[in-house]
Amino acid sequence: MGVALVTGAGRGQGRAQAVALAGLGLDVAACDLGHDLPTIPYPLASPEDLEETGRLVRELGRRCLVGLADAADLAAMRALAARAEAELGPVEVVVANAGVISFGRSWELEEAEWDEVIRADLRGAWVTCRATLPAMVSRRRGSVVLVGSAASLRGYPGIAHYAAAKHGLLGLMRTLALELAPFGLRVNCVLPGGVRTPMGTSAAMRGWLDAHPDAARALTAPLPVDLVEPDEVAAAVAWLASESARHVTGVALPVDAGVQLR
């Protein structure tokens, strides 16, 4: 049925979109970091991490090729995409997951912090894309899906570079959506509100919600829900994936209990 490539697949979000993909049938190739950033406030997925990812993906009878790869550095994704067409076929389906978070207010923010952000979050997706668009283009079939965020659509304080980098993924997005559609492909954003994973649930995290009371009222959803979990984003996902929504392009699409509504 195809394969379907995934960033940030170590755990989280990224885990339970390849395991979601797998059971629509699809075989995955599946990537990380696999190792902590300097400025990031909390432990990032392990080699381990993403062994466990391959090794679920496997259990429901599918394929996984696993990868470290940074999903900014241009030359190891294409690497990846290459492997991936080598070893388990064209590649159909691009996850676009791979993100980080840090905390501070705009002007105090060090050049550094600002810079891993944007570059793992919105360079990443870009890089992905450019890594695996060619020969998806050429085969004139795929699908790509950016993971976005509550902040793709509003500010909140002490996240600048977070919310910047996911506001430039709905333009990354939007674009794509128009420059692909005459070769049918297809792309379209999730945004998540919070999320149950390593990232949403970190002592960092929490630091910044209890320090902004304003950001935290704002994130807290309509429906009874305290966090989304990642295999309830991953469905989404797989559904803009899939040949049910083939004729959904350019959209974003929250997936957060009502965070929006606030």
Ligand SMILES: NC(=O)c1ccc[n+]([C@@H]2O[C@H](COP(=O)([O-])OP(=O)(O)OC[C@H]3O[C@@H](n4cnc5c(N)ncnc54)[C@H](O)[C@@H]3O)[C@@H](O)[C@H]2O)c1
Second form
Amino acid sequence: MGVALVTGAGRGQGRAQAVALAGLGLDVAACDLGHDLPTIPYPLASPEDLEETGRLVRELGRRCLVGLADAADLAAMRALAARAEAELGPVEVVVANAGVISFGRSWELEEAEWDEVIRADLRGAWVTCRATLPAMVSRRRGSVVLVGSAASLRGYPGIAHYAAAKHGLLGLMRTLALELAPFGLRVNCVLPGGVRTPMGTSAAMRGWLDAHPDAARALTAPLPVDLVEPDEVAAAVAWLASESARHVTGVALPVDAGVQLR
Ligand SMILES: NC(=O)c1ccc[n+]([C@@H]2O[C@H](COP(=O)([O-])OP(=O)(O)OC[C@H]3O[C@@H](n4cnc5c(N)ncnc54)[C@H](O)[C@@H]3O)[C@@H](O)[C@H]2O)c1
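Mind giving me the form predicted in complex with this ligand, seeing as the form predicted alone was just shown?
Now the complete complex, all chains and molecules, led by this one.
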């Protein structure tokens, strides 16, 4: 079958997506930054975490190329895409999942805090597409999934940079969907609510929710679940990426136990 490229695949949702796509029969190019960032208030994935993702994919009988790469670095992502094509074959599925968050009121954020979130969450998605789409367009085959957030549709106090980046992803997704439709390529977005990952369960995230009870209430799911599991969001990503969703493009799909109903 084909090849999927997943960013932020060292752990959390990206790892679950790599495993779900392997379950569909795809080989996987899994990348992650593999180190912490100065303004991000929780540790990011390690190279060992990324190796573990590779092991889990191979355990399912699929091939996995793992590569340390910053999703927002075009040269690094081009190199990764070229390796994936050379070692695994034509990339047909791209999941721009890598993301980070930090916290602070809009008028108090430092420039570096703003830039680091916008870089990973918005620029990273465009760079991932920029590096992979030319080959997919030339083959007229493929599907892209961007990972947004409940904050793609709503503002929450204390995360203006994150909400701006995640709103921006929808503009990117809708534009790409129109540009790519004539070539038979599809682009969609999933919008998770709270997900049980190192980001979703970090002390920094808990501190933010404690400091902003209104945001905590707005993010409380109507369905009787606390946090959605990474593999439950990954199942939606895999479906959007698959041929089963061949007539679905330009969609922003909440997978959030009803948070958008609040
Ligand atoms: N966890 C939640 O509650 C939640 C909710 C809504 C949306 N999201 C989004 O889901 C996506 C996945 O997050 P997660 O919950 O799995 O968090 P996570 O922190 O567990 O995983 C994110 C991964 O991305 C990697 N990463 C960060 N910046 C990178 C970069 N520039 N290049 C490559 N890799 C990079 C990290 O090392 C980490 O492995 C993110 O886009 C996040 O914004 C998460």
